[in-house]
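As structure tokens, one chain now follows by itself in the form predicted on its own.
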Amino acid sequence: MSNADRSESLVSRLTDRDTLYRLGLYLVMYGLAAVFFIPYVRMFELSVTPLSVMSDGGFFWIPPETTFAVWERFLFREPIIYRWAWNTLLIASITTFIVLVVDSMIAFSITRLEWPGQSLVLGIIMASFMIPGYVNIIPLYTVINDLGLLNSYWAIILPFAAGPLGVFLLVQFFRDIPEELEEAARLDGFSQFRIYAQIILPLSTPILTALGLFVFIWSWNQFLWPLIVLNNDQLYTLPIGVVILRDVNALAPNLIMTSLAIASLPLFIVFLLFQDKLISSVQMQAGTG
């Protein structure tokens, strides 16, 4: 094939209305994923941007001078982030787990077991979706406060040990196994814990995994309830303790953006180890559902 002949092939390639389109919706998808980025970036930089250089104004994309000191000093000098970070570890993997125990047995129980009221119970579940969740602070705060649990991990962890979104997906999740498993696993002598325990909740792992990292991402990033029942800095989570060190050190903008990075660094590392089973547990819940 002479030059010419390859010249005029690459152009009709690159004029194809296929390519045409693929070209445009690359460019779109990677401009939108560059905007969402945008912001972090630029936390990480005014993070190891010094104080003089700041004060002396204008935007960079690159700072002329760099400098870690800032890090080091959350890192190694200050140990009070890594008890703020251990709170939210804890708090957010105990509701993680209470969550997926309780959702699933409630999930089981109105999919797999004959008791009266089923389908109100499950209405009253997908009911409470319409219910804000402001209008419920009040009436927890004093069930907390009755029960002197106010200043206590547990402040944080039973209101939220259930939700009806768990619920509503695995209720979903639950219908699409095939009952054959069931009396298969009833013929061969299983009790209703062993079915669930042994069968469903196997068969269950991608939902699971999905729900879970939903319930861990969102109790690491509360803030409104923990700042309403904790009194203690000491038991503080991320969260609270970020706004805490913005407000002391409102004139150093790279210690906040600093005390920013390290807070959202863990959720960053969780969704890079579990993205390929959201997604596709996501796929799968929107195909069955």
Second form
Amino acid sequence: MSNADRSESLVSRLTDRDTLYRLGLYLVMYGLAAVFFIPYVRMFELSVTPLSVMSDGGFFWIPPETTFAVWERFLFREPIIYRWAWNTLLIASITTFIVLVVDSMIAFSITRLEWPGQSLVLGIIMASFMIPGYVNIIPLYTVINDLGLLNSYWAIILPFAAGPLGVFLLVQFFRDIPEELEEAARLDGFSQFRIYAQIILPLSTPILTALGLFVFIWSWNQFLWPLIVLNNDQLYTLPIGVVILRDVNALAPNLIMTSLAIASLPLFIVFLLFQDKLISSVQMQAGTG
Amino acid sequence: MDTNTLTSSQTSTRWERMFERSTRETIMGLVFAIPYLVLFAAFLLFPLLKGLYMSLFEWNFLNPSESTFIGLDNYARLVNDPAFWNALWNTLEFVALTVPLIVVVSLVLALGLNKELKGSRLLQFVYFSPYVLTVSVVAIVWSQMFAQSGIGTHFLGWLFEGSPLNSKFWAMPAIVITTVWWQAGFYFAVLLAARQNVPERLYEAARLDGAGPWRMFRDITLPHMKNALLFVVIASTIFQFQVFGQPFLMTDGGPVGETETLVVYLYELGFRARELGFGAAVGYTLLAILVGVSILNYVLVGTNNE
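Given the form predicted on its own, state the structure of the form predicted in complex with its partner chain.
Once more the chain from above appears, this time first in line as the rest of the complex follows.
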């Protein structure tokens, strides 16, 4: 056997194994995706299954009858979910706006300006990073109560905006922006405010987008804290509202599942639009954290 | 600028000018820092200190001035409360089951998707998407799947009678599966990035040396992904310790307290029983445990880096 022949048979043996391997890989990855997808399928199926079918209590893969009556009811006739979506949107948007503004301001102050005590302040903020939010809920509740903020959007917005994650990420990012850019601007007579607004902020668009997306999603999805401070169904957020609907309609899975599907749609759309941004934001967080 | 400042700056010494400049900078610095510092002080630092203070009292919610100082009695009561030990044990059980599963699932997803596959964008979407759902949606959908006529119960029904959520043994695993489905996508994204950063030429070199897939995984992939894997372990441990929504909504801590975790216990004390002083002590204990976990992790990471 010549040398060329031997290497050829090796190549074909390798590709054979490779094809099998790739086939297996496709099976595993698409199989896992199918398993991951089941809850969505069930959510949708049950949302269009009439109660008469459900009450038989049996299991079915595909509902024998379907109706969009509950979807129609929530979308057009009983728009309480719109009200909750609006509350959630308002809270998440205001929180995101406040976090981006105040966190970038203090990060600018700490990395670009010098004042006595700043390293101590930064140290305290960083140390608080270790403190998980939930341990604070009881004293925080009494503080919110004393300020008369129970049952208001601010009860949710302000404590969230006090979190240190944004400061942490932005301080790290601002530190790496070269000083030369602003030295030139300073010689041109730029004020500190213009340096912040016209040089640092535009240079930080990627990290600000990443932070903004995450604050928006986390704030939108908050559960425990809104459950504690909101006590009025006109003020509920979506995550709380769907629980109330479940408790009231325990025997109507189609109604529960429809409300869940509608409640999940907004962030699903956000995710569809920003898939790459969101995934790279996760990776950015892990890089600094 | 008027003549007055001009003359004064002409006559002032260099040190005075510097002082003036640094005072201005200090004022600007504070102006930029204060909005966040006010939020931080009012809604994070102050509650934290107040919690410590409250934990020393039998706190009267309606009339705080009538609270009675009891020293460390709340902590003593905690140590003697079987419900606390039960909640701590359940939380540890939950973390010990969830974290390894999350690591394995997210690693498999990341390594698989690193190969060039048709439709990998779609796959990525499916794996990551549960992470953008709120916990109440996740918990209610899975409660339905584990209900009497649900799909999970249909397929796994031979393991338990009725719904796993009513089974003392299977309720916790059901909550764990729910959590892995919800969270794995996030850590998958982290690990995918880490895998893509491993230089491809290392694998080529190893292939020339005749290394098999297992050896390449052990000697190239794992060491290069070590930091990302540690991040996944630490971040998910700390996060899962604070589990609340899944047990609260799927089992309400039951059956007979089998899934009552520390934060569920904390919530019940503070907002159902209104035992605010005692609840604050539980909060502080949780804090101590979590800081301990962080330090332990930090030590382990530190020695691993040597």
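Worth saying up front: this structure is predicted, and the values here are computed from it rather than measured. Residue numbers count along the first chain shown, from 1.
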| property | result |
| --- | --- |
| Location of the hinge, rigid-body rearrangement between these two forms, from Glu78, Thr209, Leu100, Ser109 | Glu78 |
